[in-house]
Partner chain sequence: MSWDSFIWFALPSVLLWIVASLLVYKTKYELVSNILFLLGISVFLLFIILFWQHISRPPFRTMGETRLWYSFFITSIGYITYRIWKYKWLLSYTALVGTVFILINLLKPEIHSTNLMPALQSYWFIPHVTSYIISYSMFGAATIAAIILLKKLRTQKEDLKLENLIDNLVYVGFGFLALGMLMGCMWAKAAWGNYWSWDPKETWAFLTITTYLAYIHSRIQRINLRTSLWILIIALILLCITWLGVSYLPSAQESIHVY
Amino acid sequence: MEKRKVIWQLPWGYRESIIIVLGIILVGFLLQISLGRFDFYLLSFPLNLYFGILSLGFIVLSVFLKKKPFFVWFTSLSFSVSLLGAITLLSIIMGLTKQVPMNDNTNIFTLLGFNQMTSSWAFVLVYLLILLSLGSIIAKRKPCLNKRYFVFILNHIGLWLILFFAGLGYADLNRYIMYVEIGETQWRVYDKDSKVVELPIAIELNDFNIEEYVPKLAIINQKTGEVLPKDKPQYHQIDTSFKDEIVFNGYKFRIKDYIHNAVRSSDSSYREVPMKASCPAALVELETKNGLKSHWISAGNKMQSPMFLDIDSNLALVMTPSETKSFISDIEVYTQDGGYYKEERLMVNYPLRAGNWRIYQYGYDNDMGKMSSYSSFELVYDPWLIMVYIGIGLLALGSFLLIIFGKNYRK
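For the form predicted together with the partner chain, what structure does this chain take on its own?
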């Protein structure tokens, strides 16, 4: 029978790897207790560049020394899987603990940084080791022209690029919120600590518009305001093609007319006026015991009062306030170095790229809705983004090949 290897005898396997990884986590905890959280902003340019070069140096060194027992172990699957286990374990703790931006109270969990896991020393050290080990593994593998190597290299380099540039580039990533009044140009923003700073980039807001969905109808109890039926409120989506009779909650009615941008023109009528103070209105014809009853209804807004149709002394047919479909800013962007960008329809999910800046539609004056006099933007400066995207591209290609090739078996 083969005798079991004595611990710490070369080559190192799982037992040694697990002990070393646990040791590193312990070191992380001690650093955390003595120094407090890891401050990522220490790693801002150019320190992260030096650090990156140093890591690359380590990886190159690992190629030359790949036969040495230390590097054989450092690039071994046992060590990789142990590191994966460690990052998973720390992530489980993070997934179960509410993460907070500021650490105020002190108990054993917060002392070890569990409520700010990604900036805890243990997490950062394990992350760093994954970066170095993954890099050395990629560098060690002999290139060859088979699909196995191809899938390996796409997935591993892709992941390494993402980890490297997202981790080391984090300190260079800046996010700001900017509020701009319609017709004005602004370059002052709020930073992450809500301090006002001036940026080398300015936004001119030409116009701001909100597009709204066609609203719904509901029947409410006039006294309580509850939507009927009480236990399961029902809403009827207005169909703007005014079709047939609608039976809703037992009442029959037709929508005779619908104006999306309506302004009240008399006590009992609306007309189309495409202005910001307009709101949707519908002419509804209700069938009652005493014959047809027709009336304009509208949810109203800050400028216009709501209108509803009395069904009887208890119930009324009302229109719900419109839900926001999209909010759109028409902006022009100027940078200090003479750059000029323009976007007439800046909206959620469709940011504007201006050099290393990305400008996102962020918000507006919720109370005023369509009549909001300003629009707010989030400005994100991320000089390393392109490298992360290259990583994402490689990894996506690698994942796609995993689906096509599956696992290759040696016959």
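Having displayed the form predicted together with the partner chain, please output the structure of the form predicted on its own.
Here we give the lone chain, stripped of any partners or molecules.
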């Protein structure tokens, strides 16, 4: 009869690995209760660099001591699976718990860090062990020229680079919102403590433009201002081909003319003037029992009063304000170290890269719309992002080759 292995007898297996990982999570919870959440900004440069060197030193040491019982277990499948199970469990808790930047509640979930999982001690300790274990597994693998080793290296090094630089680089990540007036150059922002910060990068705003969608028409109750029908408000998209006919409560409407950039030329008419103070206007023909009548309607803006069409003493046909289609800033970017950088038309979802800075189109004066005198930009400083991208590229390439090689990747 085979003798059952006694717990804590070398070599350690799944039982010991699970107990150790659960103990590490428990230590993390105790640290969370006593010290509060882990402050990643303690690892800002150059401390994150020193920590990275120590981590690499540990990984190099594991190569020379790879036959020692501790490092055999540290790079074993049982310990890796236990760590992955722990990070998966913490991730599930994070997904089921509302994550908030700050929380003053003192219930058991906030005390254990469930509401700020990625900055909880339990998560950070497990994350660190995964980083060290994965690095040691990569380092101890004997190099050989075959598909299996090539796929292994690409996938594991890619994942390690993502974990290493995304984690250690978080403390050096900074985000600012910069407001720039048209015709001015700005290099100052406010930090999270509302203090003025001078950045090594400046933005000059030459112009700012907004493109708007064609507006819609709606029938409202003149006394309450509610869009009708009350239970299910209806909005009618303006047909710029002038073929659409709107029927409501026995009334018929037809668009006779439409000007997207209109300026009032008299008390009752509009003309096309392509300027920022312009607004959409439509000439609407109303068919009633007494005949036809035409009238210009417009939602107006800060410079022009709205105009609507009276249907009767209770109803009126109005134009809704135009929705923003896109907004673009013509900017010039200057850097402290390189002087003039480049000129760009900056749009939403198309950031500009300037060294380690990324500049995103953020917003404008919503009340003024096209007449906004400023544009706002989000500036993100992340010096380690390029290494994360390299890691993603290696991981993607390794996954692709694994699919291509299929069952034959061992050869």
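Positions refer to the first chain, counted from 1. In this text the structure is predicted, and so the values were computed from the model without any measurement. Think of the rigid core as the biggest set of C-alphas that the two forms share within 1.5 Å after superposition.
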Any chance the CA of residue 271 moves 2 angstroms or more between these two forms, core superposed? yes
Core superposition between these two forms, C-alpha change of residue 92 at least 2 Å: no
Once the two forms are fit on the core, has residue 212 moved its CA by at least 2 Å between these two forms? yes
So with the rigid core superposed, the C-alpha of residue 256 shifts by how many Å between these two forms? 6.9
Fit the two forms on their core, then tell me the C-alpha shift of residue 326 between these two forms in angstrom. 2.3
